[in-house]
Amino acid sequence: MQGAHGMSKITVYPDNESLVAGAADLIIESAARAIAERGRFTIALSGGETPRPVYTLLAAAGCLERIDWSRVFIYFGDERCVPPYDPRSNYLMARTVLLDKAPLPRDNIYRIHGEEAPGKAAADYEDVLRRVFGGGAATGGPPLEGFDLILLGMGDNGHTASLFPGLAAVTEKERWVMAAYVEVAGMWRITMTPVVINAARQVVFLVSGAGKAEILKQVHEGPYQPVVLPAQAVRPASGEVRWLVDRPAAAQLRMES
């Protein structure tokens, strides 16, 4: 389907149970994709309800050892500020239901500080990223080389990762993560920025339920206005942009056959 991104593939299940296990196959082949390419796997995990059900299955018996997780490198999209053992944090969901149960190295997994100070958390973990996938601070830009994959969310106005309507990282252009005050969510957020968004070889929003079938229809047939629509502002450069919507989210788009 083409849509307010350029090219974006919608795939639309029948229910969320189905989605589930459409968005753990995805995973489990773009790991063995990068894995046979380039000798490791890089992916940015999302917070929130819809993808929990997708990392309670890749940690299932029948998913689990079809991935080398000595070779998957785990990263974040977006945290909330507060430590990781607070019920809130995206680390704290990921680690219990997938993180602690994978043969994952330790070494590998790379958590947003969210108990610090949310401008140098922020500043810490675009220093993270930087080493790993190149790009100088100097020069600001985009990386040399994206991630392999990022997970997102969709919330019912529109925000994805951390990227609030009307926050100053949804227009960034040199910082890869930012750290912002969401007044709807009256909190501190740290979330990457659409310049390392758009510089990985996969994005994949994962939507799901009734709630969503509005924005989604916004989102994908309305006027491209990212500073209101924050998941317009995914638009990777040479990567592509994957939806995986169940039914009730897909109920108000104009599908073509």
Second form
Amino acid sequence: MQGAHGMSKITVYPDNESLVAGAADLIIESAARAIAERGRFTIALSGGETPRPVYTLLAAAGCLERIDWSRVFIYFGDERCVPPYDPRSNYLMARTVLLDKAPLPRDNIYRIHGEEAPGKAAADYEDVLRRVFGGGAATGGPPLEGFDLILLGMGDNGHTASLFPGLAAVTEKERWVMAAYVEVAGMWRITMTPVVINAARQVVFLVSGAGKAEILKQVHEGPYQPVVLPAQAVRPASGEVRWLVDRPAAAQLRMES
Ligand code: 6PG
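Beyond the form predicted on its own, can we have the form predicted together with 6-phosphogluconic acid (6PG)?
Once more the chain from above appears, this time first in line as the rest of the complex follows.
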């Protein structure tokens, strides 16, 4: 569908199970394409509950062997400011269900150090990304090369990654990674900014459940107000945005009949 705010393709799956299978297939295909074309696949994972079954499926027989893990490089779009063994850690979730099960060189995993002081963790992660993707402070701009795939979720308040409504990170034009105290979450978060997200070749949102129906409609059909609805700030310069949603989440979209 041609979204009100630029090209965004929405795929509606009948239920969560088919959404999960569709997301796993998309990741496998995206990895194969990137590896065939450029010899590596760079992906930023999201936290939250929606991707958990997708990561679990990727680690299952039938999927696991469809990816050349030695050429996969794992990053995180955001992180909670907690140690890597804390149950709230996005890294721990991904590690438990997928990363520990995949034949992935440990050196290919770049986690955000949520146990460090937030400002330092953000600056360090930006350095890591600059080394891999080029650009940034030295040239004062976005990454020279974007991620192959950035996975995102969306909260029922329109936040994505840890770009929460009202945060300066939502409208940031230079920094790639920022820290902020998030009042509604009651904790510090580290997040990629739109500077990095919008340089990606492909950005994929996974949105599931009736609880997201109202906000999904607002983000796609309401006025453009990214500070209020940070998911609207995701508009890759030349990359593609896909929304994989299930029918309950899509229930209020105009396209649904
Ligand atoms: C996180 C996320 C966050 C998440 C949304 C949706 O660290 O929590 O990266 O942006 O994707 O909150 O979460 P659910 O998938 O649990 O609804």
